[in-house]
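First, one chain by itself: the form predicted on its own, in structure tokens.
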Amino acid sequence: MANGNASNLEIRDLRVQIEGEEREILKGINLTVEAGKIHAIMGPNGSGKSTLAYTLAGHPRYEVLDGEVLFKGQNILELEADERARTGLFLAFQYPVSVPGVSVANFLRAAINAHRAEEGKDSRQTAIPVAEFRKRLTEQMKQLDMAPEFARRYLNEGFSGGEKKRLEVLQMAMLQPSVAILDETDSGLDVDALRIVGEGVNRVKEQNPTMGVLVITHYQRLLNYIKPDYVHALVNGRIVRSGGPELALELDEIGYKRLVEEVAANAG
């Protein structure tokens, strides 16, 4: 699936622990993530998928014993996570964390501000122009079905499960990232809840075709909103199983039950 284009997420031969431990979760991770597709990673708890999304966001808790990922022409292991995030990856949380004090809309103008800005330049050329901002906003807000007073509330405090992922949705919108990580969006939402987030991110990539999306889910259901191009089963740190949006369904069907067993059997 790799074409060698630096705008594809290149994981190779990943390994990782959680620092101060000393069991190794990610085993040698393999997985290109190209340009304008969508690839999803199934597996059951505690397989590595969250720990795969930490590890490529930058979480200083999460150890890299081996392997590189390049994007854009560089190993982003060896930046950190607000420059990973200045390259244009980006990470939708499962657990969005409160920030008291600070608004919505600050918040995302400030990040955009952060990604527009040049190294060596006037802060004051690049800052996006405050109606270009507001306008943006409001179009964005509208589609995700939020009323124009959230921009005013304190980022993610007394947010219901469904408003956390929906601002989380609203940032990659604003953003426009290169790559879109989504670590189990799914979770704790409702199903008019999930129809909103997982149209919301169908709309993104509509109006950015090239960007490159991972999914992480538990569950099959958040794909039939987001149809993914290609399906990766990842069991006990390893990815065991790759194809089409087909797998999701046989995954489904047989349950990570099995299919650990079927992974268990194999390696004996």
Given for the second form:
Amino acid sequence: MANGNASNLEIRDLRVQIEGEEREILKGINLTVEAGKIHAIMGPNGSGKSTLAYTLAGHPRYEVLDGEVLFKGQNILELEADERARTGLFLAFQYPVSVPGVSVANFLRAAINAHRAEEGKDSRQTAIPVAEFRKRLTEQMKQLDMAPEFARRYLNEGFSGGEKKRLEVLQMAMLQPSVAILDETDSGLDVDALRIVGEGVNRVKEQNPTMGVLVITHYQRLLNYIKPDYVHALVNGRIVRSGGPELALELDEIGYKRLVEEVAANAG
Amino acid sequence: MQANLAFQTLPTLNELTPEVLEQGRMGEQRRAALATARQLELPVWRRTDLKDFSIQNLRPVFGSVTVETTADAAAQGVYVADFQTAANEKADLLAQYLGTAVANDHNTFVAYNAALAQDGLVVYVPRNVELAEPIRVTYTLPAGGQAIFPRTLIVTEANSRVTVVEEFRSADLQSYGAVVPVAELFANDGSEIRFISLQTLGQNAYQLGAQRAIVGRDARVWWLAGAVGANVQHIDMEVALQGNGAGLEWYGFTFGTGSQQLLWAPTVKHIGLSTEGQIDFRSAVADTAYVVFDGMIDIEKGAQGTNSDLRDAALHLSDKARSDSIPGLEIDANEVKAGHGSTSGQIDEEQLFYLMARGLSREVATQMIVLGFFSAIVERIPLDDVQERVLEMIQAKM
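Having looked at the form predicted on its own, could you now put up the form predicted together with its partner chain?
Now the full complex is given, and it begins with the chain already shown.
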């Protein structure tokens, strides 16, 4: 898919509040997620991790006060959520939403066709042939250890925590984004599910080496499976430290409490 | 077999004289019903607005019915005919059943139907006969200023089974007119009637009718009611679970747009021992449309072992759209299980965002959620072509 076009995702001076609340949550984020690289953002609860994820994806509840996010030559903050997705941005939800009556297969086919229609604006590219879609879906589901019936189930309805996260990775695998944001994909997973999901992400990355990945997580454990190139610490709406993979281990060791105290001391 | 009649238009109901009705026993009944219709006041319906409607100014028209059946039905001894043919050929059957589930004086519209029903469907299924293929019937409101009076009579004898699919439509989607249907279904012991009644009339038509089923011992009725058309609909429906062990599965869907006012009033009456009823109606409502679900579970004295459940849900697609749900429960027996649940709400913003975050436009995502909402009904339809027709009906409204 042409979505696979490499592009950095450049977040500049991003300041965000929740609509209707006079409280800034992101207080000027600067971060470039490089094409082909894995960046991890780690931080305590309430630091603004999920706000960053939702804001990048275009959730209407998050109000951008300032800043821009450049991706493929445009400021995507000016686009609707669906336009951002068709540009090649993907968010794996921390809490995937259930949609009764909409089957996994029908939804994925509609999503792929929406992406193809976008790319085909000039070349009249058509919908994905059903056989090709089925083949790809079956392959990807098999790799994620998902039973074939899964395709007929309704989106996230009655899914276990592990099934929900696997469905997020399946969608990512099918849509082949240029940049993927994984919002606490490890939450609610046991060790086995964590491994399946982690390996799934790595496989998508192997198939699509120029994909940039932003892994948002509270714990270091997911990073045992998805090895980051860079790690950033988010505290109180700001990135306070950046470094290599060793930073994740360090944060895990010292704990966020110390980091928060350090930040407070420096600010004072 | 396919019956396709030529249209015959009568004077308006105001000008109509009883002499134009046929002679013989049927004619006498028709003239009595006409007199009743003229005596009865318009029903007072709180949630159905008839102020722009006058049935007296409409001209009854005959020849609106098309019946499709199969060679198989005839070979198995199933009687299928349009109403007028059956009135001539099956006088005894009509004498036994007609007007016994829906009384002629139920209201003025039903009385007019009793006077003027020529177009209609009569199905009689002998004992132990199971007809695999459905019988299909279509009623077409031919032109403006007209009214049609479809009459349906279905009788299934012991341990038989039949499926009937009816659809009401308009030849011209703009014309003002009325469809006044009356249906009577008799599922005798151990038999099953599957009844699918779809309404796709034009935007200025009125659909005002009554439909009743009487269900015998261990017999079942499976009923789907669907409406997307008409300016105003008021359908009064009742299923009487008379025999011990009688069962009902009842599904409905409505999609109101523009300024449509569409009402269903289904009642299930539990009379026999250990009867089971399940009702699930869903409505979507957009623009300034108004939909009403006036449902009722009525458990009569002595109906021990009843198990009954009634649900309805309304999905609002605009701020000005309205829906009313009036589920009622009347219980006169003590060993029963009965429940009802009613929900209404807008499209869930989080669902919308989730679908949009995968690249679907707001419009496509909304359509998907609406179709998903109706799928609880659609997926229960046992016939593929009816399932497709229902999806078409829903999609045409979006």
